[in-house]
Every structure is written in structure tokens, then in C-alpha cells.
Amino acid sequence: MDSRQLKNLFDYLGKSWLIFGPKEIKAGGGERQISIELLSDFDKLVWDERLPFYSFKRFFVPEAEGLFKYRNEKLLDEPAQSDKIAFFGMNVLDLRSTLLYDQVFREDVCYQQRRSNFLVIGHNIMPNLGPAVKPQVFDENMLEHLSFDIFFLALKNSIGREGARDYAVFAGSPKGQKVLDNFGYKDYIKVEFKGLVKEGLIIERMQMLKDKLENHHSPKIWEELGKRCIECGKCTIACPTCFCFRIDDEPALKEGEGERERCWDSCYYQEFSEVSGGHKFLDNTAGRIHFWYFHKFARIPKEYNMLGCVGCRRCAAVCPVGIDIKEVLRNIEQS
């Protein structure tokens, strides 16, 4: 597919489509940065190696959201209708996060639903994370461990007049094929899922740093840590594959009527671990950012066989103490 045929795909989606995706935007102190923002204009999309600020999360969990509304016993109404949405250019790393979303999420009436009426075009250009980070390298075989329903390859030596270029076209989903076959595009590649995680290097260190957090990690690396971290919970709010919430039931001016509404929560906040009676199992620093740690790189791999942790440092740069996941996760490694 070209250039052009892709600008026409846009088009398309957008009849039927709410399209969000990549896009430069002015952030405070005038300084430019990329958001994910609703798309009307295909030359507005940034489809390049800069990383989203902020990943697509808050489409797959919202940050606050309405599961029922309650009268006594008896549940008035079922979950909102969610919009038809289109996340055209979703890079390989948030992808992943998507994964994460599935499992966690794969018998939640609410988040099916809206899942259902979400069409996910990525494409393979990795992001840039900085100098401190070797580049990631796209390999297709990733293509068959990844959630999408359409898939650009761009092609290597294609790139033409004013940055055109050609792409090769994969379809993951029936909903892809779908949505190709009625734009009257027919050559893509049929991708058939294969798993969570792609066999080798990927699984070896997910064991590794499992069995290290599980049993021989040093108390130390939490100790110097807890005495830097502030608790202000950005990483979790930064993170794509952070999904804790916590369930509020708010009540109404009538008796027995009220909503129960589901929002983001952190275990980083005082509150997170508080029982009955006020204890507090994770009751310091340390122990909170440890729990982070372990939730990520032990619990998820041994819940779901995948890591917690889809590496694009957005909670790196986030965190106002320069705490900086990759050195956290080489001293681990070393203990």
C-alpha cells in the first residue's frame, strides 16, 4: 500500500471511525510533544519514531468510568455504549500493552464491550527512547505476538517524494479483514496470533528477573530507593500496563439509589493497601516501590506468562527524583 492509499484508508475509517492516534501538540512552556489526540486531518498524524507522552491507556481502562447504576438490589442499567474507535498508528510497544489489557480484563463485561468496538492499526517504526537505550530493532516474527487488527510494515527503500513511502499490509483480526476487504484492499498478509510472548532472550530474562524478585534480590536496592521516592504515583499514571483501580459506590440524595464507578488507583498512595481498622500492609516507601516491582517483573509473568513491563521508560521520565526503571532492573539483576 502507498502513501496515498493509506491517506484514502484514513478517509474511509473517518466515515464510520472516531480516528485517534499520534500527534504533535503544544505542551506547557511552549515546548512541543507528541499526544494521542482525535485525528480529522491524515496530515495532522505523527507516524514516527517519537513516543506518545502518554500511551493509549486511558481508551482500554479509562481513568474513571460508570459500571452500573444500583436501586436496592436491583441494577438499573447496563454499561454505556461506547464509541466505534479507530487508534491508527499504535507503535509496537503499546501494543504490547494491549496484551496485558486482555488478560487482566478478558471476563469484564464493561471492558469487552468497549474492546469490541475498538479497531487497533499499528505499525513497526520503534520509538526513540534516548542515547542510554540501545535501539530496539523490529523483527516480523514479533507480528505473530502482538494484538492488532491491521498492521503497516514500512518497507525499507521506498521513501519517495515529500517522505512517501510503500507499506506492506497485515491483518490480525477478522475485523481487519474485514475493514480491508470493504476499503477494496485485498493484498495483505493474514497474521495468526501464536502466543504472549516470542520463544528466547524475552522469555529467559522474564525468568530470570521472576526468580531473582521471588528469592535472591538484595533489600537493599528497595531501602535506597524508598529514601529517594516521593509516592507521587506519576510512573503508575505514565505506565500503559499499569491497570489498579479501586471500586467507589456512590450514593444518591434517594435512599437505596447510588452508581458504583471504577477509577485508576496506585500502590504508591497511602491509601492503596488500607484495610478495616486502618492497617496498611504496605506501610512505607520501600515496601510500596518494591511492590511495584514485583507486580511487574514476578507476579504478572507467573499470572499471565508475559511481563508487566512493555519498556518504553515513559515512568522514567516522569518521575521527578530521576528514578530510572533500567538501572532499578540491572541492579536486580546483579544482586
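From a predicted model like this one, the values you see are computed outputs, not experimental measurements. Numbering follows the first chain given and starts at 1. C-alpha atoms forming the largest set that superposes within 1.5 Å between two forms make up the rigid core. First, how it differs from the form predicted in complex with its partner chain.
- A displacement of less than 2 angstroms separates the C-alpha positions of residue 187 between the two forms, with the rigid core held in common.
- Residue displacement note: residue 174 has its CA displaced by under 2 Å between the two forms (rigid core superposed).
- For residue 257, the Cα coordinates differ by 2 angstroms or more between the two forms after the core has been superposed.
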The other form holds:
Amino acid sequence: MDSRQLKNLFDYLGKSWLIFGPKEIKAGGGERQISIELLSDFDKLVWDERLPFYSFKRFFVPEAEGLFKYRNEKLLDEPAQSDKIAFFGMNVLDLRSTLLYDQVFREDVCYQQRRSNFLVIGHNIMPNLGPAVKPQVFDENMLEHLSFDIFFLALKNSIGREGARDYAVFAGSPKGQKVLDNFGYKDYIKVEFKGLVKEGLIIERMQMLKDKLENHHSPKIWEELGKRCIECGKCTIACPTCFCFRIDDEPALKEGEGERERCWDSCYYQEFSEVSGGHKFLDNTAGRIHFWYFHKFARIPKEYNMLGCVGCRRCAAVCPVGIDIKEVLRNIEQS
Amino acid sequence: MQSLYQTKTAKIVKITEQTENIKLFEFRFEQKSFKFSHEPGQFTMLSLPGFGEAPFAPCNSIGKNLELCVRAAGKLTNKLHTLKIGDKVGIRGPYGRGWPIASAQVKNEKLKIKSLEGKKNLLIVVGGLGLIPLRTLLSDKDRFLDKDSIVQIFYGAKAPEEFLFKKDFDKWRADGIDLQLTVDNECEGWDGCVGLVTALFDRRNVVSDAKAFLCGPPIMYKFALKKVKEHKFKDENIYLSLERRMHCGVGVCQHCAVGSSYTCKDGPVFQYSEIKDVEGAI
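Having seen the form predicted on its own, the form predicted in complex with its partner chain:
Let's see the whole complex now, leading with the same chain.
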């Protein structure tokens, strides 16, 4: 598919879907930033190596969502409503995090309802994460281990020719096929999702980190990080795989009515582990930062057989005290 | 697919004051066809929309109405304490893994014996509210344990008026349960043991050939574990019910995570050997 056809697909989808995709915006201080925005104009779409500042998390797992309206003691089962959204241009790192959401919330009606209205369109342009990080290289074998409806693979000879790229097109689901068929593009390749990556370097590294964490090879690391971390919780907001939540009730003005909501929480916050009577099981910063790493690199691997980190480095980018996940992982490995 | 967080409406049918700020609530479910059943040591989520949800362990006898024993300690529980007979709450659950005894539904003799895995007797060490998740087991002892199993309870409370389920004590003793009580400080009208629950280990003969079930405030475990271990209980014969903050109750929200396990799903009862090496578990 060439860029002109891609634009046509964009316009075609815009007739029945809200299209969200990476767009350049002016952030605070006049800085330019890539953000996931509602798009009506194909020319504003950014498909390059710049990583969106925030991930697609809030679309899949919103910062706050109503689970029920309530009236007195009853939680009212009203059919959930959600928009039809097409994510036009999800990079491979963010695509990986959707695999986690799909597993964590597999039995969650609100999530499943919302998810069923999504069309996920990925591309293979790997984010450039700065000079200190070796860029990850896209490999076509990754495709069968990612979850998407449609995927665009920029053909090598066309990369660099901004605006005039050619793409190989893959359909990863019946929904993706249907969209392409109805659009009138037949030249796509079907990819069957083969499940999570089961072997290779990434799995070896996952096992090694899990073992080190479970057997506390490295208590000193947490003591040291506990002195630096100021528990602002920014990393939990920026991280695409942080999904901890609270369930809160928001009373309405009318007596006995309101909404039960699920909201993002952060394991860095004091009350995260507090029980009746005031006891906190995570009672210091070192314990809380350990909890964060343990979740991603031991608990998620044990529960879902995948890493709880997609390697996007958004946590390091937002950390006000310069804690760099890459260094921390290296220290764990060497412990 | 129904929401994981939907509750069933239950009406309060009886309220019994246990102590100054602890009440025992009995509930009847609105939906007549629904039969609540739980296994000893599991928990339910009690919901009062507008005031939130929290986990509580059912303590009723098997087959009877759901009973929850609740201390007024926060927003939800203070509100619950203002409710009257006929008022309604939401309940979901039961959740989690309870005490390692035969399933309440299984009345098979062979399974009962297997349930304590070679140990004949049971030592229960509880402090304060920790007795609550064991009441179902104690009220129906013969259903879960062998007839000749000795059950010994070490139960500590702050003061004599803080003991829960005092009305059950005579029945338990008549059923052959060796109930040993202690209070934190000397006080008028109390001539029993004085000291923390651990004091009983030094003043009573501790049952042998037994498993130990521990449940109490977070601070109790370290000291109680030391005592049971001094009495040669092996790690795999010690079980603890952990308390943690819970929001979802179904192993998703992460609040109750202990190492790689969830208190709500893999617990709340853990074998000591499963968690002894997990940082922060005890």
C-alpha cells in the first residue's frame, strides 16, 4: 500500500470510527511533543521514530471509569457504552502492552466492552529512545506474537522518503480483514496470533530477573533507590503496564445515588497498603519501589509469562530524580 | 458476562453487640434462590454504595445465614454500625482459599482425615478480631475434623470485655475444645492468664501432633510464629491468615500482593512455608 492509499484508508475509517493517532503538539514550555490525539486530518498523523509522550494506556484502562451507577445498596447493571475508536499507528512497544491489558482484564466486562469497539492499527517503525539506548530492531517474526487488527510494515527501500512510503499490509484479526476487504484492499497477508513469545533472549532475561528478585539477590539496590525516589508516582502514570487501581464511590447530589468508579492508583502512595487501624504493609520508600519492580519483573512474569515492561523508558523520561530503569535492571542482573 | 464487581443484596436480620464497637450482623439474601455458602477462612466483600467496600470473613455455621462480625473503624464500618434490622447491604464473594480442612460440602470421612495431612490435632492462635475467620470451623468442629481431634485455642484480647463470641464459649468447651484465654493487662474480675497470646505457650501444655492456625493483628505473627516454632511445629504445618488492603478481591488491583501471590486469590490463608521467604509477608 502506498501513502496515497493509506490516506484513503484513513479517510474511509474516519466515516465510522473516531481516529486517534500520534500527532505533534506544543507541550508546556513551547516544547514539541508527540501525543495521541483525535485526528481528522491525515496530514497531522505522525508515523516516525518519535515515541508518544504518554502511551495508549488511558484508552484501554482509563484513569477513572464508572463501573456502576448505584441507587441505595443496588449497583445498577446498565449496558456500558463506548465509542468506536481506531488507533491509527501504534508502535510495537505500545502494541506489546495491549497483550498485558487483554490478559489482566480478560474477565472484566467494562474492559471487554470497550475493547470490542477498538480497531488497532500498528506499524513497525521502532521508537528512538535516545542516544544512550540501542534501538530495538523490528523483526517480521515479532508479528505473530503481537495483537493487532491491521499492521503496516514500512518497506525498507521506502523508509526515509517521508510521505512516500510503501507498506506491506498484514491483517491480524477477522475484524482487520473485514475492514480491509470493505475498503477494497485485497493485497494483505493474514497473520495468526501465536501467543506470547515463549523463548529467546527476552524470555531468558525475564527468567533471570525474576529469579534475582524472588530470591532477593539485591536488597542494597532498594535501600539506595529508596533514598532517591520521592514517590511522586509519575512513573506509574507514564508506564503503559502500570494498571493498579482503586475502587471508589462518588456520591451524586441526590441522597443514596452516585457512581462506583475504578481509578488508577499508585503503589508509591502511602495508603496503597494501609488497612483498618492504620497499619501499612509497605511502610517505606524502599519497600514501595521494590514493589513496583517486583510487580513488573517477577509477579507479571509468573502470572502471565511475559515481562511487565515493554522497554519504552517513559518512566525514566518523567522521573524527577533521574532513576533510570535500564540502570536498575543492570544492577539487579549484576547482583 | 456479569461484572466481577456486582453484588447481591442482603438484608440485615439480626444485630448482636459483641463489644463496645464490634457488632455481629446476620444477613438474609434478597434473592430467595441464592444459597450463600463458604468455606472456613474465606472472605466476602461487603458494600455500602457511597461508603465503599471492604473484605470481611463470614463466621456463621455452615448452612446458616451469612454472619459478619465487624468493628467500627472507618467510613464503611462506621456507617454499617448505624444500620438497623431491615436495612440492606451488597455482598459479593466468597473469595479466596480458607483453612486447609476438608471442604464444607464434602462429608466424606476419608477426606476429613486427609484434610489435616497426617496431623491429628489443631492449635489455633488468635488475637483480637482474629477469632472471626475461625468461628465457622469451631462451631462445626466435627464436620471438618476427626471426632477425636483435639482443638486447642490460644485467644488473646486487650481486656475481658473484648472477647468475641462469648456466648459460644460454653458450647465449644462442651464440644471438647480446649479454649485458653488471656488478656493484655491485669484487671478487676479477671483471674485468668494475663499477657499477650504468646504468654499462653509458657503457661499451658501445648497440644502436640498438630497443625497450627494463626490469625490476628499484623504485629502478632512474628511473635506467635516464634512460639509455635519453639514448640517444634514445622513450617509446613503452620498456616496464617493474612490481612491486606483489598479493592477488587479477585486478584487484579494489586493492593493485596504478597510477593508473587495475591492475598485475595491465593490466600488469605497461606502455609507458612509458602511465604516465609517473601519480603514483607509477615
